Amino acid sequence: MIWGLTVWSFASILILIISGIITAVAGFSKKHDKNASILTITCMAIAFFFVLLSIPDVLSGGVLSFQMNAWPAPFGITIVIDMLTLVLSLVITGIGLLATLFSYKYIKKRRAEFYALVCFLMAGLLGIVHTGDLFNLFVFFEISNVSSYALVAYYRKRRSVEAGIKYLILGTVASSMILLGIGLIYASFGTLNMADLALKLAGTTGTIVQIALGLLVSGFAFKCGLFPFHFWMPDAYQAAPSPVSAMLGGLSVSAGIYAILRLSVGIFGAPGTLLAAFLVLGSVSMITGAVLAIMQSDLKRMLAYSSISQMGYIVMSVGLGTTLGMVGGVFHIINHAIIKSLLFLCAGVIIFHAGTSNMYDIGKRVRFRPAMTYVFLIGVLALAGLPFFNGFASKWLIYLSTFEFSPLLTIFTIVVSVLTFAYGIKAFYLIFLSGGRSSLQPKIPYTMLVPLIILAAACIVIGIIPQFGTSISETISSGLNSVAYTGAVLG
């Protein structure tokens, strides 16, 4: 155990919770409402810096654990940091910082309310990837969910309230499934510590265990919008403010996939029946999301269905049950978070200036500057998986892994990528190249433009130098079912 590192990393969660409380209190005074954005951006930067401090010791120590109040595992609350936790924490705080900076000029009303909810959302997501026991996984999951419900309904218009209520109802069902699964596990094994469960569940294939696993995976599949748990996603992403859509589409789904991987592979040992279900549901999600995306006229709904399709890539790749498939799936989690955050923030700029999210109307209302055109195109090409972009780096590994399994599955995967390219280029053409546009060229605020440039640059850099991302994904994949995790927690 490396005390300093663990405290610094976990402190990022505490900083965001404190910031959320202060911002919420400030919301009662309109005088301090305008300072909420400055406070939140500052705290997000501090949280990102704290996670950066964790890098050297995680690289040298492998898996690090910290027992709250010195209660030994499995009796106390355990915080665990491994390579997967570190990478996703960097993604969550890094993209969260950029999305929060983006919102500085985007959100103009009830700022304290908005930023308080954002802080709690980010704290919940970080808690999901840090916790070492199932109960606190559920607690942090709920913190992020409740914040998400309110953020989706933030505009308080009919569509946003309807989407928020729909999200709330389906989210409550998912939470109930998770809680029931946790209850079955505790009743059967008397522990909720993940490392302790991994030892006690080794070789166990009883009916109760299978039911509990099915409930847990189904509940977390809701969070990442995997078919058939995706019905809430298009409405929620369309109704939410675009910075929130970026956080949900890029970060929340990543936390959901993290929970599924940690449970199915790290605790339950990736049973064959579950991998087969992943293979089927992932494939259905891929094609369903892509077909529905190409049919959309609303930009944010198209991106929402695209997220369903991309989650299918990840789950299908993991379902192959091979090392290469796992590496490709993990790498695509990182790349998808970057790409989809970029595209949702681009959508925010487009809607901010055009006043509509209908792609057929946007091109008639406004003409964007070249910088905006290029960053959106980079996001589209990366999402489709074209060479020299980060989406290609992870999809290439997925193609190779599917070819080892069945060449027909490779063809299917490539066809879905072609559909992805089709709806991406459709959006690009309608928004930036269609005729009848006005001569207006809006100037994009730097607080919006800088996050777009950083994310677009990441798409290119990772695409040109994919070895770094591949190496990290290999380390993460090898550590998911390693004894290092249980050894670090239980000693």
Given for the second form:
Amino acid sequence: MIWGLTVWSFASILILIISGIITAVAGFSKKHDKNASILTITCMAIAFFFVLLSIPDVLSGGVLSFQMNAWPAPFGITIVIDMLTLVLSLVITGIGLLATLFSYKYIKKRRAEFYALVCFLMAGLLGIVHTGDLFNLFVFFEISNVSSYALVAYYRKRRSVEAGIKYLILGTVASSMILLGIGLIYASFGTLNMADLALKLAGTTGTIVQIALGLLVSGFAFKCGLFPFHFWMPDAYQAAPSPVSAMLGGLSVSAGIYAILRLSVGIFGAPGTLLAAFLVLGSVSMITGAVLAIMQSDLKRMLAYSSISQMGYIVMSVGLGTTLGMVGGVFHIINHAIIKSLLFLCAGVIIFHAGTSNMYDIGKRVRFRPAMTYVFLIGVLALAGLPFFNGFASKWLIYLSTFEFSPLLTIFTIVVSVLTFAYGIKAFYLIFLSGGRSSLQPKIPYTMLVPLIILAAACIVIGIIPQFGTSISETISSGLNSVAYTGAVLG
Amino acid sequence: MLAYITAMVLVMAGVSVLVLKDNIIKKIIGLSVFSNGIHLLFISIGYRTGGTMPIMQSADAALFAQAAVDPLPQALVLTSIVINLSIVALGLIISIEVYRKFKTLNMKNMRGMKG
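The form predicted together with its partner chain is what I want next, because the block you gave corresponds to the form predicted alone; please supply it.
And the full complex, kicking off with our chain again.
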């Protein structure tokens, strides 16, 4: 391949950056504004295809890695692709493709600006999961963050600019914390390569290391809205355009959780104090998110609180420290990305036709066709974790792993699932069943309906055949802390 | 040592401005000061008193490694300064929009969002 690239899926980052630049430049003329959406959808499809191309390599070779510009391993920037990277890249490019397709009819003004930012957001998220270098991780994190600040403020209404400026200030504090953590690590170990760092860290327990790990984990916990860092999340998700909410709520949080997993489990070797903190913070996130979600009247705000709750599930089950918990957590990342983007895209359709996101008003204004009703119902049931949906497959593993730890925790987890079911059914009832006599049945454009149906089908297929997902998650969690990673990078 | 203390003072000053002031512009200035403190920390990690510039002029690699300053933190700080520049620019643009919509730059007087 060109430029010494040996891995196809890394080319997807390059093509997204190039497409973002072209879109931004073409946006200067009004004439090309419409072409921006077609260009971006094409490039997202090509990026998805590139990730698909690298599946056989990862399946046969295990962990792939290559060095940018062929600098030898601990010095140059490393790109590592293992099973976790591959699966998350598939999720990111696949759902990103569906969300851009969805926004074809949804975004009507200033398309070039929107699609250029979406390209950069996707490139940043893909970069986070691909990189094997700590500072490069920070750079991709910032690329995705800056584009999401601008996307949240995209509408330039009162709510959007307020949410945008809040998100920008809090997000920059979080990324400064990450930078400070990286600085402390470089000062004490003199390396930024993750694999090299994992070797040098083995067996050291200094105060500086703990402070650095704390700073890094809190910085990335901000991105996935874990309990003490969740305040920006409802505002930002409510104000952003719905396809962007789907990308942030489904993909951005997954990238944040990926960074936490890779750093805390893969590199720092999962210290016990950190796992205990994960257990506590995860449980608090679960219950706070679920209780606050019940109290919301705004659909997208409710979904944002639900994201906080589901992130709590993942972090709590990782914090158990058992293999089963890790498998359940990793599986739930994938399932949550699918379910939450499905629900946010449904919210997009609802807002597109009803003109409001207040659940109490939607039912009075619009009555939806059965296809839309079933898709939303599938999303709600999968989120609550009912059997035969994908949410159940991962939540079942989480229940089992908590039962090994303490049956009380299992009861708590099931109670939160019941609360999830409660707010999901509340939203479903208010939007679709309390319609009264409103006879308006809007026809949903195909560019919106097709992504919804694909995501809903994914929910059911993974729910009926969970063995495949479970075995992939087992491969991922056994590969997270193994020596294969460092061996592949350092040779 | 002086550089570490200055970096710490800058970080503390930035954080206290972020926490104590309600004006958005002041908060953005605080962010900038905060990151510049971290940049100073990075630079002082690689600094060496009386060191030469990290450009290899003779073939003696061991001598070069002893004399030159560490170039990596400088490259990192350069990247981080560019990132910080874009964040400050974006923050100021959004705060212009905030002033147009709310007629104030005070965070406490902005009440668009409700649960």
